[in-house]
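For reference, the chain that follows is the form predicted alone, supplied as structure tokens.
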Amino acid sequence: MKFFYLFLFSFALLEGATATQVDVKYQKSQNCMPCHARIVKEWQKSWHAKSHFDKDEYFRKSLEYVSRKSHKSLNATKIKCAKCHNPRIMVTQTDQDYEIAAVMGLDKESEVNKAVNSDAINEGINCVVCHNIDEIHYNYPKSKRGIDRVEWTPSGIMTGPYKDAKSPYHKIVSHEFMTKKANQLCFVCHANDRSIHGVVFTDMEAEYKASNSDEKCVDCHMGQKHKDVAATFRNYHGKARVRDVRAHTFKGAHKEDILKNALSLALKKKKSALYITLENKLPHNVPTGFGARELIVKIEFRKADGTILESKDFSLTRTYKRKRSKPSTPHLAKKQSKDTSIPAKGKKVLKISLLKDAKLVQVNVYYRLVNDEVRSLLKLKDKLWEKKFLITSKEMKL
């Protein structure tokens, strides 16, 4: 009997499952090291690299409180947030049936569980992510992100940058997302992020269009173009030929020199108050990206002889409120608070009530991955996530 049921629930499962099979070879980083060995360590070290759920602790954390919150499978959860941090997964949806078999431990040989499991995604973001998709459909509805925006190529066929590329190995071609319209391609993932309750608390997308910028994502993230090979095949004259290439390390906010200097920050005494100026440089918000990221605005008051006089800390974060106003992770949210951001090529400015008797006033601007509500009620154990990373700081006497 338990084994009619397991296949009736698997059966049901297929149904509206989308494959995105890829051939063994292509699968795995390790196979394209041959040739992009720069490239593949490169991206060994990025965050990329590590955004399937067995890799990082604030993603797994985050799959476990949404799925025992919501009262859904895990696995459910994990097939949910794998649009975007496991594009590449077999199967890409979930029903009641697999809830029901889930609850009664008939799942473990469902097609949902060797999704999951399967070691053909547990790289995350590699090679055969970006490089494997042959269309963005950047004309969606905005809630359709990662898998549900693009399609890929056939397997073997791979699309890069270069129109005159080759290789003996695999077919090439090329699109614009990979060259002129290079924000397209991050803005597949990296762009509109809602609540389960459809409460967005990211959008990159929106924010980078309000800047009025040309900038491109990849200035940043993947550094300016140097000379280098992107691959060391030698079909050019017998020598493998040189180009210009970016580097894959796709730097975010967990890297502290490209936090450095992203603000621009001013001070100004008036009469009895302290005006506290940050400037965004950025073509997008600061903080941006998920939505318990901080700002934390450090001002100490100092006598002459710099002995501290007050310190204050001043907290830039969103906080975020599910059912009954309990305290939530911004996947929950049903509500959140206002959004205290640096605006995309703008400023804000803080007022503080000067001290009596201070002579010199230290204003420090840190950056922080998560907030001390959404790690606590996480429980992240990683220094990481509670490290202060520091973007600028000014000294002004009084």
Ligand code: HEC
Second form
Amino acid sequence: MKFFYLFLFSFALLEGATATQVDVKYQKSQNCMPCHARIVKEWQKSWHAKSHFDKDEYFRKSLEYVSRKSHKSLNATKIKCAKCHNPRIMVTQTDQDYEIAAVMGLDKESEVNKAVNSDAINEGINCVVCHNIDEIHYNYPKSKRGIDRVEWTPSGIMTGPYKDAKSPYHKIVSHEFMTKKANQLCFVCHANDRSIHGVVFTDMEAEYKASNSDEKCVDCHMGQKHKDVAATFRNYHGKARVRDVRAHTFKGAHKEDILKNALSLALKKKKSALYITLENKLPHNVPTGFGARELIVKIEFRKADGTILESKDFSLTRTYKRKRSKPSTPHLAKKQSKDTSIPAKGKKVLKISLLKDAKLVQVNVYYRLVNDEVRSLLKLKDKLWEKKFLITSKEMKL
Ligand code: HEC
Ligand code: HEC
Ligand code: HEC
Ligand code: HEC
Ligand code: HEC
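Form predicted alone done; form predicted together with heme C now:
Below: every chain and molecule of the assembly, starting with the one above.
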């Protein structure tokens, strides 16, 4: 028995990236409510607030799948994924000794188990993730992301955009990655997402660089700057100060309304073919962000009276293979199919033959969060994952 106690002791001391304890005064967004209620409510609606495994079915089931297929304990996998999904976790690495203890069921009292189940991380990417970053290591290897790419401020110091702010509740420090260089803050996690075999299945930073754009992520995902108070606390001669602020909504592909701006569509008839052009004006690909996202181009040929002659669906998505060519999820990929996304600031043209008797063609472009293959591998139940979000549609007389 002594033997195993020794094991427990050694993994309790394990450390990877430096974790800094967040005082309970600052851990929860609820603590920010009294003075930043607007911001807290905006953030609550965002998917950053759902980045914990208990709050996102797709994330949880992917995690369980990775753990099963890679023969690693569930906790060890949770700690790997936490690097970006729950970066305030207190244990950042596990080793073989932990795996043995976990198999034996001797890890219940371990630091690893406590860290994974701690209340401190169940809000996912909350205020004290972005606003407690003190330094971003731009020069680190591309593969080092999330927790491995940053240094934290001591608990109670908030990093923010304003140089001259004062708060009675916390100290304040200002950094350029909250203003001019805010894209770098996003790229801490939204870049170089890779499988356990090192296959990079998304890289928004590379897409952005290739687009030669200087647009800011926050302009679209936190909206344009507008006038409002950053804090309701009456700190300035008995008044709350009005500032340039943005919305903490981080709207993305899980919401229909942002998808409406994602692509434009043009139809052209030439000889006996129909040319469908999809143009992407964004500084990142569409789809992007995560593997197995999908665009569906639905084409309907109709007679003059409107009856459908033929309907075809084209899927633009990526699939993944693990050993012996078995279908798999992005995180287990040894190989991935060709990239079919519409490049940033670029376009893609699909050519199809016209139907002889058709007098009208209608093209609808939809977005889906998960393609059929990955959705069925993971047995995702929530209807959200199979929902087709309409991006745009067009009709043409033939
Ligand atoms: C994903 C990163 C991220 C998270 C999570 C986040 N913020 Fe922010 N926050 C930012 C960025 C970036 C800015 C700067 C926006 C700008 O002015 O360009 C900002 C600005 C602010 C400001 C200045 C006023 C404003 O609205 O621009 C306050 C106050 C603030 N955040 C509080 C919070 C609170 C409270 C939470 C938790 C509910 C939170 N933030 C969560 C990234 C984040
Ligand atoms: C008692 C009120 C109060 C509470 C509670 C509070 N803050 Fe603040 N906070 C302020 C005030 C006041 C400012 C300065 C606003 C200004 O200057 O416009 C501020 C500013 C900020 C800023 C912007 C700093 C900058 O320099 O740009 C951030 C980020 C921030 N708070 C985060 C938080 C977070 C996260 C929490 C919860 C853990 C929190 N605050 C709780 C009052 C509070
Ligand atoms: C600490 C890591 C981290 C940082 C920093 C971060 N994000 Fe995220 N972001 C995530 C993760 C993880 C998710 C996925 C959450 C989920 O779906 O469960 C996400 C999701 C999103 C989404 C998708 C929302 C949707 O509904 O599809 C958008 C948009 C987004 N982030 C924008 C940003 C922007 C803009 C910044 C920079 C200001 C930023 N993020 C900074 C980790 C991060
Ligand atoms: C001009 C507006 C605009 C800018 C600038 C922009 N985005 Fe987006 N973003 C969108 C739209 C529209 C979508 C929905 C289409 C899609 O998912 O590809 C989106 C989707 C996303 C998603 C969800 C992708 C998915 O399919 O899961 C993330 C994450 C994201 N953006 C992050 C970023 C980051 C990081 C930057 C900065 C490098 C950025 N965006 C810059 C408009 C923008
Ligand atoms: C390099 C940072 C990083 C790591 C490490 C990471 N993720 Fe993510 N993950 C992200 C970001 C950023 C997003 C948001 C992408 C988007 O919505 O466009 C995301 C999104 C996801 C999604 C899509 C969620 C949704 O609601 O659509 C799943 C599933 C997922 N991750 C699974 C995992 C699993 C499982 C692990 C661990 C094996 C993991 N991730 C590790 C950064 C990371």
